[in-house]
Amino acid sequence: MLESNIRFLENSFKKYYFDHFSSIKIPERSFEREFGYQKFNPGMIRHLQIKNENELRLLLIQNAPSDVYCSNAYYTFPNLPMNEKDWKEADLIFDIDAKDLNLPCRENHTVLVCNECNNVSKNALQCSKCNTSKLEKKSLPCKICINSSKTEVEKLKDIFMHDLGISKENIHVYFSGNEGFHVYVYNSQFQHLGSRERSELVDYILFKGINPETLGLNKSKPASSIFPNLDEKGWRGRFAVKAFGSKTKRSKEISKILKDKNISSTFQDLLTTVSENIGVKIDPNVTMDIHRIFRLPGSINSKSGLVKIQCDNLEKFDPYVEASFLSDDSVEILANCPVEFKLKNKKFGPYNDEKITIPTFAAVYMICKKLARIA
């Protein structure tokens, strides 16, 4: 990244942390957690222990980090190397990201940035200027992306409360600061689960590895009585709701399945279709990692300049208004952003390698996406 861009981002981020430190959410038992941060120049600083708000404030103001992290795990010695920390337990955290949803809209707001010369294109296998194939995808998510991610969050919350017995008060949802949401589960019976056990929980949430016999397919003795009812708990009930829709339709659909000569294949096709709607599209690696450090709530995401913020009303939450905290001060940039975007209810772009004067919050957004530079 150009030195002028780095200085501009550092100053903008530092001003945010100075003016909005009260927005930073200090996690419970912070002295038992590992903290870390990243600078705009490459390099991660980890294995830090933050004992109070004053220490965190000093870290943010002195270092002007690009990103700030905190572990989901609790340790006896969080500042020691990983094998000496003495792991105690870890909060459950789930990552839902629009890039994993395979949405057709992404083609309209994804661009390719050349890592060699910063040339921007919409569709290419190699850079039209320097011919390299080192192209990086940059997406400017739209409302469809955010709303689709919200749908996955609601599905996840429903499984938590109705299948796993987690109370609503212990489920916290955060906009990640870029393309999706982080869902935290606190004070649950799952705090002490290791990676292997969490992988089994992930399989349940993904609706992965289901055995057709569990859902009523018995090739030797097919009978309607062993297929799930709509009011059953867990996978069987969820399958019945999605596959049959109602009690009346259930009888008709099951009769159709039982009459089919190739009952196994027919049922497997139905299971494949239904699975897409039952499972929640989470990143499994995030949940299984009991030593991961996550973006600190209230901190800025350097991929966008937006803030990781808690969503008290997910349905009405608009990240491009509520998570944009940076200054309105005008700044002159050279923008090469072929996609229109909206921040703080203002439209920007598209720009074709042109000099413009815009608010700092919009300039930061484009610079973080590698679609602009300080003029």
Contents of the next structure:
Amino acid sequence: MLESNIRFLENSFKKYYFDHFSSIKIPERSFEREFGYQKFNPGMIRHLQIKNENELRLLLIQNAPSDVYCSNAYYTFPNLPMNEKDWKEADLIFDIDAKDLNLPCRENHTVLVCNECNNVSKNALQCSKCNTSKLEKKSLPCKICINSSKTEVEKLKDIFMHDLGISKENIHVYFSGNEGFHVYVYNSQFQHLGSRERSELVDYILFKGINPETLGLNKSKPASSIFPNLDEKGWRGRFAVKAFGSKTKRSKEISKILKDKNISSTFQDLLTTVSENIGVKIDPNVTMDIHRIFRLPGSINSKSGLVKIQCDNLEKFDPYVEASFLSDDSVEILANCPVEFKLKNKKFGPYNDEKITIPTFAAVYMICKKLARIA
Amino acid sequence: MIALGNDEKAKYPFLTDAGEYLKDKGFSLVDFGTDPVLKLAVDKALHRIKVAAKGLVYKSNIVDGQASKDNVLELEVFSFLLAIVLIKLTGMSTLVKRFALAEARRAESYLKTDLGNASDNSKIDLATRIIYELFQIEVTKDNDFFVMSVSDYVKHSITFHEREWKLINRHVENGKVFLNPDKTVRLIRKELGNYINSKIINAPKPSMIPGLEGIVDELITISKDLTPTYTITTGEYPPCIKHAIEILEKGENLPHSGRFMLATFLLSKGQSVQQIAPLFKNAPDYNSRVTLYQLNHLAGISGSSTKYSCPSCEKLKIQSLCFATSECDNIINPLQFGKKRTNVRI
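Please show me the structure of the same protein in the form predicted together with the partner chain, now that we have looked at it in the form predicted alone.
Once more the chain from above appears, this time first in line as the rest of the complex follows.
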């Protein structure tokens, strides 16, 4: 990144941390967690222990980090190398990202930025300017992306509360600061589970690995009564709702399946169709990793300049209004952003290699996406 | 230690202090070599081991779950104790493993019956107490089901490779998993085996009992006949690794998890960081400095000196990196690909 861009981002981020520090809450039992941060120059500093808010404030102001992270795990010695930390337990965390939802809107707001010459293009295999194939995808998520992510969060919460016995107050939802949500589960029976056990929970939530027999298929003794009812708990009930829709349709659909000579493949077809949308589209790697450091709530995401914040009212939450905290001060930039976007209720773009003067929060958004630079 | 009745002592002899029991009955270990009264127990112990060595489960003289006659109980406990002594005297780990597994399966069948015995709450109570004492799993009864927390279930179910054990194939409700008696006990089979295994391993090695030398030699011969195996390696890469290499060769983006798999696989196969690094040259975000740093880190040359191992097939499936073919032949880690075990002795 250009030196002038780095200076601008550092100053903007630093101002945010200075003005809004009181709204950044240091996580509980912070002295048992590992902290880390990145600066705008590459390189990650990890294995830090932060005991209180003053130490966190010092880190943010002194280092002007691009990103700040904190572990979900609790250690006896968080500042030692990984194999000496003495892992104790970890909160359960789920990541839902719009980029993983295969949404059709995506191609409308995704561009390719050349890693060599910063040329911006759409739908190319190689850079039209320098011919390299080292292109990086940058997306400016739209309302559909955010709403679809919210739907996944709601599905996830339903499984937490009804299947996994997690109480509502122990589920915290955060906007990730870029394209999705992080869902935290505190104080649950799952705190002490290792990576392999967590991967079982992940498969459960993804609706992955289900046997047709679990959902009522019995090749040797097929019977209507063993197929799930709509009011059943867990995946059987959810499957019945999705596959059959109503009680009457259930009977009809099941009679059809039972009459079929090739009962297995008919049922498998139904299962495949239903499977596409029934599971929650979480990133499995995130939940399985018990040594990961996660973006600190209240900190800025350098992929967008937006803040990772807790969503108390998910339905009404608008990240492009509520997570944009940087200043309105005007700044002159050279923008090459072919996609229109909206921040703090103002529309911006598209820009075609134009010199423009816009508020800092919008300039930071584009510079973070590599779609602009300080003029 | 759980207080056991006579029936339970015979069914679950590994829960008793068999040595104390022997003393209470007025015997010591050396008596097994000479005392004609104990000859039956010696024969039974030998039979118990031989059956286990064949991979079968020994059938005891307990009738309908009851060791009603005193000598049945004595025979069961004595033969169990002596079998352990004999196995310890052979020093053969194959026998330890097979015996522990067979005894676990024997106990498992009793636990199943006890849990499934709807009319006898005391039997259900004892079985659930055994499960709690040995494995810290709290099991409660709910109508026809046994119920445990999801976290306890997954801690044990992950040792199974069959899909039916996946959490998604269970009835899960309000943080609990519902199982029938069979599945409840099957869940702990492996741990039961481990428990008996560790009991045998941790038992002090006895001195040779005069008169039993012939039996010990016979068991050593049996055990040697069982010892497998040598490994043939084809040298071919598994499909997941081939796929990852293809992606990189095409200059397409291989996710971080795929790069991790490829690097750890090749490092485990003995390739050096310098040999592996050029593979990543075509990656869209290739940076030689970062690549070397990461490879050195994975190899344990830099950083915490931890050498990272190749992820399991199960993990790769979740990461959509598995492209299994029939040649994978139920391996559980890509490193096992192309290795065939054979029972031919060399």
